[in-house]
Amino acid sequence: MNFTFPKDFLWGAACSAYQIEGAWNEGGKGMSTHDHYARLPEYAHYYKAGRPDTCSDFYHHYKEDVDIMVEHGLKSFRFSISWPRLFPDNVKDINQEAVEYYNDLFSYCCEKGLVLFVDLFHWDMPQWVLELGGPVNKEFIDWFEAYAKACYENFGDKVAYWSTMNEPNFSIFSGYYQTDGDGAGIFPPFENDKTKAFTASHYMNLAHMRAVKLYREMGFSGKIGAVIDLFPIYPYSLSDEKDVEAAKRRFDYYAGKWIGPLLLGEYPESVVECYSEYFPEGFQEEIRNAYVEIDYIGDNYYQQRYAKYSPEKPYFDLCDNPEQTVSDKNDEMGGIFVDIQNYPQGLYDIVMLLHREYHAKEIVITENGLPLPRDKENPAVPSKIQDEERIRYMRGHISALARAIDVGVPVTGYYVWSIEDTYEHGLGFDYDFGLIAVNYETMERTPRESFRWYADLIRFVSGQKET
């Protein structure tokens, strides 16, 4: 294997407005769904480890943070626009203070030579959208298109890569139903309604396609796609055909309901077979008629999962890895991050699947990272700076990408999650993903050893001859 990467490979780091920006009630920003629900006593348990009010205060520290990125050789920065900051009250009245803020931020990134990768929707929906029915209301498609148009008009000349949505399994589907098991969703509005979950997912798919079509019609030269949390589902037993089929069905349920429409223009057969009753009438035809090709697919990769046959519809059950040992596991965190493991083979396998079965013409690894726990006695103080575990994690996954590229998989970028310590839904500030450590009392920034290692890697591969 040649440990080489394309000359223009996007070496970056990622984060979202919702998770580092803070300034939740400054600059004319409106209420997000999280701002709203985090203040309701009956939902306090979802936010017991903290609220996304200040976070790492990127809103006021972005120049300092961008300077650190550039000093460490990053080629690209992935971030998101806060929908409730741009449209705090309705679909028509744009917040000019937000326009100025994002223009200043994006201009500064461009001046420093960073390629901008921007998500339109990364978990922070305006509360006014939800109060009008949210993604269960078909008008959501129109509201999202209007929001996307404003973003393109104001920032389109600065952004090279747009993503319409990030991990909609959480922010869309899991608002109404659990993606694993049965029961209420873990995101606002925390409902338990499978019909709403699939309806919302369908309308998000249609909103994505409308936003892609609009971008093309407006004549921009950048690229546009979507970011999904994709990981391989392995059968409990490779020798049992029923388990093999169960793993495929499980993948279709979790990932296929997104990448089927996004990459192939239709829902998988097993999704139609098992879940049609929960979708709006004529859903498959709607997707086929609305389909617009995307330029790339973004993958947030953290783990692999396993499934086995079940005699009852939908004919699969999740199960444990039959070969897992205690040493394979990172930390039992609970919440939305369960059993994050250092398993680079899974990253190799999922990009191979996207290449061979979904014919993705460009794949970007939009998130990949490892959390380390903070000291609960001193929660403001970041976890250790000498983070050897994260270096091992990154080295293994980047090596897996090198193998995939070597056999012809069109992977064009890798973004570490995250650029700095974050607020994580369900985990608050208890765990650190950041290349940059943040002290939440002083807001002092300290690059971790993993960032220094990443900088050395970028310099090494960038100095190579073009592959």
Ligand code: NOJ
Contents of the next structure:
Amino acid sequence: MNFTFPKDFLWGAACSAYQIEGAWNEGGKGMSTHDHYARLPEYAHYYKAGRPDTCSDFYHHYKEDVDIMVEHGLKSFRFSISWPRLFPDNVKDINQEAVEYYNDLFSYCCEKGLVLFVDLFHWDMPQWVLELGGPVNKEFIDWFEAYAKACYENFGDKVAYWSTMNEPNFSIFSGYYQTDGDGAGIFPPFENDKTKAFTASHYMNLAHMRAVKLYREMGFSGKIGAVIDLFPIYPYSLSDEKDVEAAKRRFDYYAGKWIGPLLLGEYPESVVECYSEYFPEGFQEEIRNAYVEIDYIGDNYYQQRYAKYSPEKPYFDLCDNPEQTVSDKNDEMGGIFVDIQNYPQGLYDIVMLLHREYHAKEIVITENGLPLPRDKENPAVPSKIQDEERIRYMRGHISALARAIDVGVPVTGYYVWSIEDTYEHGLGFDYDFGLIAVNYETMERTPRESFRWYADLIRFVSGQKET
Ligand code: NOJ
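So the form predicted alone is up there; where is the form predicted in complex with 1-deoxynojirimycin (NOJ)?
Starting with the chain above, the whole complex follows.
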């Protein structure tokens, strides 16, 4: 096998405004849904001890952080625009201070040679959008389009890759229903209504298509796509046809309701068969008519799952098999992060599936990373700087990508999650993902050992000749 990567491979790191920007009530920013719900005592447990009010204060520290990225040879930075910062109150009044802020940030990145990958919607929706019905209201598509237009107009000359949405399974679907089980969602407005969950997801798909179409009409030369959490779902037993079918249905339910429309222009058959009653009428037709090709698909890869046929719930909530997943779980996370596993083969398998079955013409690994716990007694102090576990994790996943690229899978980028220590939805500040450690009291930044290792790797592979 060749450990070679394309010359322009996007060696990057990622984060979102919601998780590092802070400055929640500065610079004319409006309330996000999280700012609103995190202040209501009955929802506080979703936000753990800390609210994302200040985080690592990237808003004021961005130059320092970008300088560290550049010193470490990073080629690209993935970040998001905060919709409530740009449109604090309504769909038409843009906040000029936010335009200036993002222009300064993006210009600084470009001057320093970083390729910009920008998400339009990474988890922070304006509270005014939700109050008008959020993604369950079909007008959401118009509001999103107006927001996208303002972003293209103001920042379009600097951004090489746009993503319309990040992990909508969480930010959209699970506002209304649990993504992976039965019960209330874990995102605002924390409802428990399957019809709303599928309706909101459908309108998000249509909003995505509108935003892609508009981008092309405006004549920009950059690329546009979307970021989904994609991972393989294996059958519990390969010799049991029912398990094989269960795994396929589970994948369609979890991933196919996004990548079916995004990459193939229609919902998977099993989604239509099992969940039609929860969608608005004519949903398949609407997608077929609105479909517009994307330039790349982004994958946030953290895990793999198993599915076993269950006679009680043949379509929904098929159980994972604990015996088979347990060996792949990462003990270093103390079993708390059940959804994040060190399983590089799954990354190979999912990019292969996207290539073979979904004909993705370009695949970007938009997130992959390992959380390590902070000391509960000293929550301001970052977790270890000598993070060998993270290096092992990254090495395994990057090697899996090298194997996939070697056999022709069109992977063009890899972004470590995250560039620096972040606020994690549902977990507060208890765990660190950062290549850069942040002390939340002093705001001091310290690059971790994994960042040094990553810098060496980038230097090494960039010096190689392409085969
Ligand atoms: C995916 C999300 O996009 C990101 O916001 C989150 O912090 C990471 N997963 C880790 O859970």
